[in-house]
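This document opens with one chain alone, in structure tokens, the form predicted alone.
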Amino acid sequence: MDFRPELVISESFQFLVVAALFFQSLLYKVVSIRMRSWLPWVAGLGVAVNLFCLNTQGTMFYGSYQVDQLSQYFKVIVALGFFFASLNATRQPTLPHEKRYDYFLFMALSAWGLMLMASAVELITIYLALELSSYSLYAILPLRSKDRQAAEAGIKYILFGAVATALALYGFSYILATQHTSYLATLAIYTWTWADSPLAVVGLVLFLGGMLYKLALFPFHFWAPDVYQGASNETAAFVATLPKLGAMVVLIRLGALLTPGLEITHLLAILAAVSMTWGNLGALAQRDVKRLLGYSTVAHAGYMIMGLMPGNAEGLAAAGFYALVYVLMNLTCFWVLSRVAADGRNLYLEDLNGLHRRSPAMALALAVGAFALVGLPPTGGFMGKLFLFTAAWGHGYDWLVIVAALNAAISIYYYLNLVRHAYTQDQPGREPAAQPEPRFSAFWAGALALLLLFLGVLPGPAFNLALRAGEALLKLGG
């Protein structure tokens, strides 16, 4: 079995360890400018990886630990987002000098967690790489120059993470007291109904509970304005997306043991109508854009959550790739904040006014985020939300593909206010004039636009990745 993608990552970290430690040496001193930026490009070399381990399988670890399809596509995304974050991240304003080799360690560690989470296939394998990627966030997100906002924003985080982990831990004990097994392919055997097994179902609920937390549904969502708002930009555009995945990949091999009709599919589903609705609301009212990007995140994990209610691989394979699609979009807005914001400042959405004549790459990829965070063609979120919408219908959740349909409608105001501000809104009382791009900033936000324009024209390599996944995971647990 290979191994390669976890390994390149953990290679990264321990290099990091050893710089955080040594940091006040004079190798440090001569090299640092040149070694600080060379995460990314080793997260570059793991999406490549990855990509060539697609195809692998195995177990170790007594079958706790398990390469299969779905974790080789999750650990693609993984990388890429790790990549675009990192890079995003070597630019930082508001991070201090001295603790830069510590933020990137961590980052890399929570990337890490998040890799052995896609093949994590046993409870206890599963919280203990939860919380290895959640750990390491609650050391960077306070990393923002002394801001007391960013240390609420990490105690806030630590604190709602904290009570995802206790009932996590509880529901644990419930499902090993009443199942007598802790992996997931045993687990697929059994019935998951009240009337059957009533503590096991109370068990399932309260252990999704800590993977509800990582995706920001609601009722668990109260965390992600405020964190968002706290944190950096270019911590909050890691804590936007990576743990995302995490969450996704493990609900998904969890979803293998729902089918339509259950008790615990029929609450995942009125959580999902409540947290589209909720998020979409919020955002109506939000001036701080990362704010609003905090409560299109709880809109957002009711869209994934959807992929869950078939119970089939077409569904699974929607709730991967519309993972894949919303790490893409958020990296995308959050690249084009933390240019904008060269200071490292929060921005308004009057800070946007002008962007275009300002800065015209930018302000087009934002428009392209923004579209895709909509679901407007032909970007991905509109193939992503299409795959959702058409594996949910027909299967006893017709009434959620309505709710969701509506308020895809509701967010077209806030998501284009977005681009309003950036195109038709100059700053008042002079002309906004028109900068030099910098190279890097606008190829890499062309990159991102690129992919998101790519994943709406040819889904098809994408989805059938995750396809496969699915089918796979459906074989396995029948």
Second form
Amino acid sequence: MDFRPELVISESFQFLVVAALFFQSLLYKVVSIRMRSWLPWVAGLGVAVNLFCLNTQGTMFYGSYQVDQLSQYFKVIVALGFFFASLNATRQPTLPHEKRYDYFLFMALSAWGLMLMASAVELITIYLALELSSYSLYAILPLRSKDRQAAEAGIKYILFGAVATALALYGFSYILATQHTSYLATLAIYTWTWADSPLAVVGLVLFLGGMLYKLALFPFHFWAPDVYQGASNETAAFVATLPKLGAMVVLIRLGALLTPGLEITHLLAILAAVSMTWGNLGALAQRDVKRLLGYSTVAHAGYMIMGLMPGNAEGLAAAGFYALVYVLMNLTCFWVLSRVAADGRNLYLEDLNGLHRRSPAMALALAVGAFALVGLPPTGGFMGKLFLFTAAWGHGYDWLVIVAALNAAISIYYYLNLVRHAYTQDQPGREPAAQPEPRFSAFWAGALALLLLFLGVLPGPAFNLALRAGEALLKLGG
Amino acid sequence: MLSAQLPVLSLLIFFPLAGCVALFWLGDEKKVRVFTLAVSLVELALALPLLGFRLGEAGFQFVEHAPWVASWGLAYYLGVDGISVLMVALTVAILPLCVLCSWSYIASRVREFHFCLLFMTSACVGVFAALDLVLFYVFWEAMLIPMYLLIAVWGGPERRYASIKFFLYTLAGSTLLLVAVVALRIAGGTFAIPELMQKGYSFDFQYWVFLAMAIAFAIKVPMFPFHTWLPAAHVQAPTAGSVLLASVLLKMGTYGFLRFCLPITPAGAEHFAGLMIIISLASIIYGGAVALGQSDIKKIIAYSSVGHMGFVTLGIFVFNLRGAEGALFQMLNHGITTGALFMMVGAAYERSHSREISDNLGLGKYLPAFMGLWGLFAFSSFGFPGTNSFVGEFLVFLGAFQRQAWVGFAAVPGALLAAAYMLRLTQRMAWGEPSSVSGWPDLNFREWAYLLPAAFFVLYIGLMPGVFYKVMDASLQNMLSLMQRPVAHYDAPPAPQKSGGLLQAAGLAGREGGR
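Got the form predicted alone; could you also share the form predicted in complex with its partner chain?
Below: every chain and molecule of the assembly, starting with the one above.
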């Protein structure tokens, strides 16, 4: 078998985490170690391991599994996201104690699936990795005490997810039937115009549908607000961030097939425009903060798709960079939500009132996160948008850039609402005694906010990684 | 030359930021105030090397250039010419006055307040000094956050409404500016402003880029139909916020016109000049007329700002040297005079706890020094000869008459209105039936300290404007000559595949497209 262990150190490390969690889950009656005492630190070590493996390159399993710059870049982000998400989830008030180990097992498994997805360059491999990461999510979504909404969220996610997966498989069969290969590298040689091979185009569109479902792009977005609302804050933090990475990395790989002017590209552009507008308009009306962030996800999915339009390395790099920023911005906001809702309930905008007095660090982190989501400098969100806009301009999709800019204007209102409630509205009657903030939450909120600011002021290092990945991808595929 | 080696502009940008960070270690409110004052004075001293500005040179001086994100063509590129050096100086000079005038006015969350002031200053200096489009945009947007907080946290009773209106208006306006930045990058091949000024663009390109930029700048100025955020923000902001808003923020809009719209998209500017002139005239008349009807002193001054900024945009869009000089003078003058008037309203408010005219009547008898200075600034505000605004308004009128006589005549009622509302206000404040003023103290040392420098410059520019001409003339002439360059008939490097976007997308199932 074509297997080279030295290529997959980062995946192996994550697999060891999964295995450790599995054994702990089996033996929890015998040995009971507190989750928070080891998992976050191991996940943090995972980030270091992934950074260490940043330059690994090679293929295995007969070319279906490729370790390249793109995959390593995304694996670092997955590891980083897993670190913060697990750190966040260790203090989860609504998680039944006896299910604690299984919860983290599935979470780690899902992250592992996403890592595999980053390296998958063959349609069946992609499909397997996608399912591996999705099934784990199906299991953890309803784990929120005995909450009915959580159960509803779980069912919704499974049903929609199953349909989307079925569509993707159906599309895959079309691609295989018309192009006779499932390797992306070979698929990239073919032309994907309607005129040449209509069935292949239909197949690719359907296959993309499966990815777009994960990304919550219009018209596959219906689940996002409901699922976020139903799931516990900490689970939502995971679901809202990491799975998008898996979808994005596959879309970036498929993006090498897309050139400006193709029907599929047009379709994606239109979906992106509708998605932004729909998501932003929907978010305007929300009071529940998680629903608001759900709609914001829909809008951001649209922004990220913009990077695929020009079909060049800059565009793919911009999309990759935005994926990193997206994960960090949302983790920052969800971190604050999870900490503020100490009893694990859903927060409404009014619950944020006077946050700047109760816990200044949380308020500041929320402000940084929200301003990053708007795309305001000096945060990473601005740099991400700038890269996306510059890459997409001048390739026949100028209108999409203008739509995106107008959408940023719409979105200001509801993101600013978060800041406004936290800073300018005080809780009537209840003048809170400034309780000392837990060091733990303030420290990591600060770390996330600083990361966002760092990406805004000095985006160079991270962006160059993405750019190298994009260039390598096009050289390989083109 | 020593100053050429010293990174003056970077120091001016980053020193206040360092001050911001240091504030976190100061617990005591008094210490915070003294420390911020010290920082602001050191900042002023750091600006002294700018006196080494070489007169008569049109190009950029004190240039600093370093790569930022090299793979995307972003650079850390700073420099000032005769236009921006004055604005940088104004920004830096206003800071200590802002600290002084909030000494007793701001009583809660003192540290955060001064944090915002310092952060604002660095962002504002950055806006005027940036020569890279993206760097400019970063500073331009970064300044919104502290200004929003200044209004939203320390403002008056309607602060929530005012702050969110300010934020939404200005940010919504500048989203299209970002698109313009991106379009310029693709068409001009660089983010560097001086290089973009040299290139030729097709008329259609200039038309749309001008519009995208002009909306952002017109909102910031603000010009007539977009002005509604300004009175709300001015009235609700704390004194220092109003001063910064009037003296520095509004100037960014007109600076944008001078720096971007005219030199980069001259044909677009020429095309829209008529419209811009009419809007400017509307601002002048409308601002004056509405100011006449107000009973709140701060509102009068806020609306007078709309009128004054109308003069500035009028001077810019008549496209001649006198007009441009007048516009730049008015930018400076408005910063000094209106800033000072806002500080005086703040001082009056600390005594009467009201901004209504009817609660501040008859101050002349009991507060002679206060009223004397008020008189000076009020006279300056409507352009009395001998004060700074006379120079500016006179030049703008000269430019307007040079362009077309009707433009000049149409602006005359605006100047009359300014005299009407300012004199009416001053008369009632000085000689009205006193409303319980007997117990109020006259100006104290701190108030003298922040009003006298402004008064000095009112008279200095009014009587000896010569040196300012010398600073600005070469750069303005250069700008006007850049406007003469021909319109290109191509849109820079043609994109690899220029498809019709929406049109083609509509024919989704059609046969066009493909590799």
